[in-house]
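The chain below stands alone and is given in structure tokens; this is the form predicted on its own.
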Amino acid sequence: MNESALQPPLLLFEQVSKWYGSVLALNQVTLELTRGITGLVGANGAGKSTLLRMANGQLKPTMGRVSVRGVDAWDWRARRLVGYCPDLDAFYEDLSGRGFVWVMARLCGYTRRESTRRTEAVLERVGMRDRADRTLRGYSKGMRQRIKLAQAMLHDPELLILDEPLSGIDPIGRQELLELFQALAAQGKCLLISSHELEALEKLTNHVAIMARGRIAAVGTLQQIRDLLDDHPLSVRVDVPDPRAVARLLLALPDVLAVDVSPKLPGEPGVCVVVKARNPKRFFQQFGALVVEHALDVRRLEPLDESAHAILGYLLGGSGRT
């Protein structure tokens, strides 16, 4: 049997939930990874952040447990085998780059002659070497995104926990910084990337956990995805000065599987057409062809599961951002 099968998941989330004060910013999340490239979208406020942030052991579960190699997150030897970039900066800005790295690695625990080798490589690796000399506070995004990476690699985790690693970064840069996690990847590595562009993980991973809420919403390949929500239909509300006339409209289209019109929510005066429909991606486009043709006046267009507006944002080409 395969060593590495016997060995607990690299990273595992159990029914995990936290609160801050009355705020649940995480929900009974469960989630295993264990060698590759997954990439974690979800709008502004979903969760992402907490759940990097609990995967490195910053901040401890209200319930739940959250391990790395079977260790809890929080013990510092969980710790040692994660990296992490942050998505805000924390710089000791009058050092150099080379410098900040060397700091952080002398931190670690390396001798001044090892943690200079290790700075060098890492460098190298996130194409820095020949730029690291100037002081931080006079660094592009791209390039404090770059240290930032840097840092992350210096001990060589097997978990990298990357969150907008890509944000700021031009297009040049964007590709050579895909190809170096792709490697990582290859030599066994586990990559978490947070990222709001699904095209950009899209190129990188097929492999995705969307947040919505404080819940994984999904996890899978992005046809996995799709799949589910083609087998759980979407309701969506559209709000439409004569609702009656655009509930038999969309009645003709093929995959509108049912139309109701009902009152719209309590304090809310007149009625709304609900309309459950098969493979969202096509449906939206049949009715936005619907709308151009008819010149109809749309005041609401909501998805009515909160888990599939969120999953939708992404799917469709959106931002997902609230």
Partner chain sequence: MSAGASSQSNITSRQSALRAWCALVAQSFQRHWRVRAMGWIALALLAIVVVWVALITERGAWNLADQRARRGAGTYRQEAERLRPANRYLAFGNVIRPQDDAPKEARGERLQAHEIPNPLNPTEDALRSLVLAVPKAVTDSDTFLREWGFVTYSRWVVHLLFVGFVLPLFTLAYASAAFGAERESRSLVWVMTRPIPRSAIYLAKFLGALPWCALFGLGGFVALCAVGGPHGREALVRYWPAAALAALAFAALFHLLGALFRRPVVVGLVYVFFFEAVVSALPGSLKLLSLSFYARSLMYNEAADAGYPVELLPAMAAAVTSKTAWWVLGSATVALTVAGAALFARIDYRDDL
Second form
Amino acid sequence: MNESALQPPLLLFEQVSKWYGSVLALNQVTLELTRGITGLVGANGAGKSTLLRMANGQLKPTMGRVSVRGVDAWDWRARRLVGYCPDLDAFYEDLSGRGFVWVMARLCGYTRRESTRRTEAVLERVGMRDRADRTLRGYSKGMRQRIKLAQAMLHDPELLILDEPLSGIDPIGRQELLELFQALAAQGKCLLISSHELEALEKLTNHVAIMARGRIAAVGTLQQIRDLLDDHPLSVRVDVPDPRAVARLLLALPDVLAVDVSPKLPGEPGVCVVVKARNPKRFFQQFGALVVEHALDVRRLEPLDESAHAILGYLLGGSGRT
Amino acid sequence: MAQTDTLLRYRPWRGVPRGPLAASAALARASLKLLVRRRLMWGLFALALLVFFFFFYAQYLVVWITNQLATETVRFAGVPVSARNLTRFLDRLALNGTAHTFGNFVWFQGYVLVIVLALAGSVLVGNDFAHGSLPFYLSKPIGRWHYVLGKCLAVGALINLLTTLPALALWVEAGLLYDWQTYYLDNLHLLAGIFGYGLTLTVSLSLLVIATAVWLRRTAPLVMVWMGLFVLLPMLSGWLVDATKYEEWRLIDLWNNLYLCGLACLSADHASVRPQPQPAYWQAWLATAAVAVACVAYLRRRIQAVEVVL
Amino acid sequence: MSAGASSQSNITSRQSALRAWCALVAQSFQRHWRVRAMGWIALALLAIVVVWVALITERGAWNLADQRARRGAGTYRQEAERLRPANRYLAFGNVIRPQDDAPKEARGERLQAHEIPNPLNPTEDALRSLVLAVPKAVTDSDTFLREWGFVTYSRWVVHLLFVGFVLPLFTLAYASAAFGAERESRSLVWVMTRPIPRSAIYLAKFLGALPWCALFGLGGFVALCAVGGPHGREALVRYWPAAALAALAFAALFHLLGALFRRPVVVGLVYVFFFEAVVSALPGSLKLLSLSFYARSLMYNEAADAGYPVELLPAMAAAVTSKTAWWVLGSATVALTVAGAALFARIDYRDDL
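Output the form predicted in complex with its partner chain next; the form predicted on its own has already been displayed.
Full assembly next; the chain just shown is listed first.
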């Protein structure tokens, strides 16, 4: 344990930004992983895949640095420490599952015998050993996912990066894979798993990073994030036909810090109120009660802070998008 | 609340679907947009424009020199040359607004067209197979022939954009360079001929593109087959005609067949077609039709397959 | 699968980057084998070309004497025979006193104005006979006929068909597919996630594609030469180094295109059939930018050194020296490969986005 404490962190993102042309895919991301399972959640297009590809050295950061145990992730040596299961569904379709994994093992630099041994071992672990002889072309989505997973585990990497590993897998298979991930974590591996469903990850880990529009909106255990959010003042835009009356009602709420009536917002100059509230969770409970009590005609309700919005979306059970 | 409710209520679409033919048109539009998004396509368009502008300005140059410098001599590298001789090298292109002007233009445009079509085939059809977007199209209420029709329309639009449209521009230009009233009236058959040539190219080449793309799917083999058809066979046919003195050997050169069909549409004299000897017009029509029919037969066989194998 | 740092060091020691690289070379080679369609098409095209050349050779296209001199005329040998003084006088006599039973040729119908003997002006007649006897001397000269055949074979089969079509098309298909096919099927990621340096991946893919370029490019050359009769066999011996070097240079170029463009075949095609075909035919120094020009220069010099009448290759009058051509083709191969490896190590691929 002492030894690992002296080592550089397993995966480190330092102020990483990535531009695709004029689109900012990652915005000043800083992240450090040492061990255990970390869930990466976010809406489609939040930048999860970009982040995972950078961790694996498939993409180069426009700014900042990504390192694996102190080695730049773009460097090939870093890839010895990382196993990557991409989200794309393209294989050498003419090979059999076993053949594909074996070729991948050879490309990791193992001897033929060692490759065969490792191929059988990982196929066993993902539960594909007895069905790996058909060509990949005929595989179901779930079988393809398992093969992708198998090739990522071939060289027994310290860090496993899994991009949407659970998509397309049936409930029984999903349970098996979740158990596999837990077993890997128990062996001391570090797993970074992305998903757009927090629900799936919640069963696996308590440690999540929430991404929204290219930023890490929050990272920590779910409880830490909830607590963090409680102390984080939030601006909410409420569109109502009679803003003044609503503003009066809102100011009466204990968690409301300030109310701004019909401010000049970018976009349409609608009739709205911007509320600054102290504890978002409590505020929304109180606001809900207020709406029901006074039969308010709320046409739009939108948190103005994007990352808080996303976190809220996830914590309150939505998709993180409005 | 009531107001919000009316706003958010689901409102069904009240229009009437326009049938699968409209879907083919939409498919063609989408396919064209897919191509236009590629920078490589614009590069190829630029090359095609180069050919067009060469013809456009050369046609102008010929008339200008004839009018302005007809009797003058120009010192060319110290040697006095009659100005008329300067444009003699352009005579082979027949840049005088006759049937051969348009025939030659399309002939030369063929070099770019072949590459554009090879790319279009792999992008429009090959990708649908390779990336699994075919079920997406076929899940709509259209038949497989509508899919083929849509893709053919897109390829046809491309062909006409590169051949018929610029040829029309050359026709208009020729009218303005000569006496426009007489030119346009006297050469209406050329206008019809350009459309006929365009139609022949559209039908035969679009079917050929779709058929080869369905067969091969990937760009590299597709390009090899196209090069075989449009580079190797012409070389081969030229030699075979020279060696055996049977002009029917030229029929294996598809581009030459289309050229002959085009000249037939433009009602050019068969004896003036270069290089001589050439097979008869009807033979060229027959060969072109045979290719089109073969493509349709192949597509029909593929389409009648029970499942879409990806 | 025990956890901890000890197993880590164990793993790393068993993973060899060199072994991985060798495996990648083999895998790249096999990928081309797996794309059967392309192999069959390449074979079919090659078969057409080879059969064609075989047919031409069979019909004696490389023998000037047996070729038709012009439309409606006999072969060069017959023409030369007809222009000999004795035959001209015979024909002339038949013109003056036609004999109905004489063969058509002998009746002098084909005597043109400058061929008519002029016995009344012996000096002029002697000079004319001298000039008109040249064809006979030429068609009787085995050396000339052999040289003419070889140069004509070089011009049409080697320079035009091989360097202009077979070699670029096959190297383009195979070298650009090394990355092109993987990018088109989006499977490049599997190679890119392996612990192999990126520049080494580039090199391995190149080496994996080379045997195929050699098989169809150089193999095509061998096949074309094998069916070309004695001229073909001589061309094989004289030109194979140039063909090999050109195949290498083309392969390096198209492999680079494969790494740079999403549709390398189309870009390569524009290069081959516009740039190479047009530029290398233009006068001036623009052709110095075309790879095939150097390959043709090498072949031209080789033929010139062997004493062949290379004036029959008018397009190659501006050929550079062999040394320059070797140097340019060699350094182009190296430079393109090094530049490709360096670029490949920097570009990030987002084909599936």
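If you superpose the two forms and keep the largest set of C-alpha atoms that fall within 1.5 Å, you have the rigid core. None of the values given here were measured: they were computed from a predicted structure. Positions refer to the first chain, counted from 1.
- The rigid-core alignment places the CA of Gly57 less than 2 Å apart between the two forms.
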